[in-house]
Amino acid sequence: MSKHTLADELESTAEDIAEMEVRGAATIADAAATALREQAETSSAGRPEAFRREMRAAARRLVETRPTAVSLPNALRYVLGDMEGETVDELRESAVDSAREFCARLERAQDDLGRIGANRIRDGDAVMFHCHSTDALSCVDHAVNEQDKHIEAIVKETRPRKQGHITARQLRDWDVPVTLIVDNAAHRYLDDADHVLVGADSIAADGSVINKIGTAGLAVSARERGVPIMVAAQTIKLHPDTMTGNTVEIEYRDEAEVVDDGTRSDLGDPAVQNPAFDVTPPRHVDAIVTERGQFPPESIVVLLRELFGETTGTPWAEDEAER
């Protein structure tokens, strides 16, 4: 239990995004500055350090809800990163200020990164979907509604969550024909594709692409068969930790979004594992598109050090009243 009071809204952002009503790595980070921005709108605390700690542990109370998605916690040294002032007054609209201008220049990358990667995709192209990303949509919706391409698109349902009838559902309103395929048969429809367009939820600083459990194998065969992978993924994704040589770690879900308890007991009650992400290496990717420009993988830690330099802290970290 919490010594701190937290905003009802704080709370039911932490749950929305653990249970993944909030999905979407820009999803998450807007969803989590806003949380922020209503805790400092709605703090009680009287005396400045008691609001910093409050701030803190409404950020500790986010961002242990999805460990993998690094969104989450840049959006979160955005906010308290920047907030200062020597009275409460001040600190709470410093926090305000700050979480809506996070929200703002989120909402400005996408739509950048969207005009950059319809670059790379031709008119006439196949491309193929794994999961869903509002950043490699946002390519797209350029492509097709801005530079008027006619694109198709062959959409992996992506299992056991299903998130491709996601990117099914927004292509079709594009009026982009879609055919979905059962993620098993990707090599087979790979030799349709022009491109594998994904997303990222975190990007480590060697390149590598972690990303929805699939995304490796698809990686692999796409790389055998010759067709170019493109990772749309704001700057937000980017991992700054990993540049001090920490790992991203690994979100592990509920195993019954792989099988049912009744199910299970008939199988003879096997062990289940349901990893929602793996690690694409860069050798696998052609080309990382940010609202930044494009980069190959090797280069992205030249833009990590540009954007959090060599180092970065956890500003939601206790102090030592806080223990």
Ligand code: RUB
Contents of the next structure:
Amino acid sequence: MSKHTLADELESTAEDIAEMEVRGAATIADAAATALREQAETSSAGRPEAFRREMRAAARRLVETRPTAVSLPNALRYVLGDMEGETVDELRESAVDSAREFCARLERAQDDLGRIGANRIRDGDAVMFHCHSTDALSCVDHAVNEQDKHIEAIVKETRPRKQGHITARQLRDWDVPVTLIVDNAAHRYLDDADHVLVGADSIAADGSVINKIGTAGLAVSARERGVPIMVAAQTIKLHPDTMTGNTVEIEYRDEAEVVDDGTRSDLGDPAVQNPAFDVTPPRHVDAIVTERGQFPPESIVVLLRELFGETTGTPWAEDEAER
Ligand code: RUB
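Could you give the coordinates for the form predicted in complex with the ligand, as opposed to the form predicted alone above?
Time for the whole complex; same chain goes first.
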């Protein structure tokens, strides 16, 4: 049991992220910052150091939920890194303000990158989507609803969790005609596509894009077919630890997402693997669209260094007394 009192809201957000009730890198970041705000608001810690420890424990609970989307630790860094004050009330106010500011910036960044990404889409284009990305859809939102362009969508189902259905539903709400395809049909339907548009969970210093499993294969096919692949990712998706040689951890999820127990046993109980994400090398990506403009993937390191510096900390790490 935790030595610290974690708010019920924080515990329930952590469970929702782990169970994918809350999913997608930007949404996870927003939920995590909000949960830290709720923790700060409801904390009954009497002394500043106890409050700080509680906030660190809360951040550790959140960071352990899913390993791949760097927007999660980046959100926690933003809120905890800026927390200052001599008294509990000052610390609380500072954490609440940072969390609110973080969420507001997240929303603005998505809107700004959407406006930039929309400029890449021409009237009449067909766009292929993989998974569900709110950053990618922001580009469509601006293209369709603000720039009045007509586009058509080819939406990959995205096994095993079928996030393509979420994308299809959103596009229908904007009256974008959707063709839903199984993942295996992507190569065939690239003949009909003018762009591939995806999001990102993390972007490494060398411009590699870590996104939903299947993105890398789609990018190879798109290259072969000459279809440009655009990645919509606000800068909170840049992974600062990759500057210092660390790699991005790929999450492996429950094997039951791939095959149910009965079928598995019927098949002779084969080994099953369920990686949730893969790595698309920079040479297969045409542009990374952020709220700071669009970049060739190889130059993203400049932005990473400007925004995060050379090293990053883990402000949620336990101190001596906590171990
Ligand atoms: C979601 C996924 C999305 C990115 C970007 O994976 O890979 O493409 O998170 O999404 P999961 P957004 O469903 O496993 O969380 O642009 O909304 O941040």
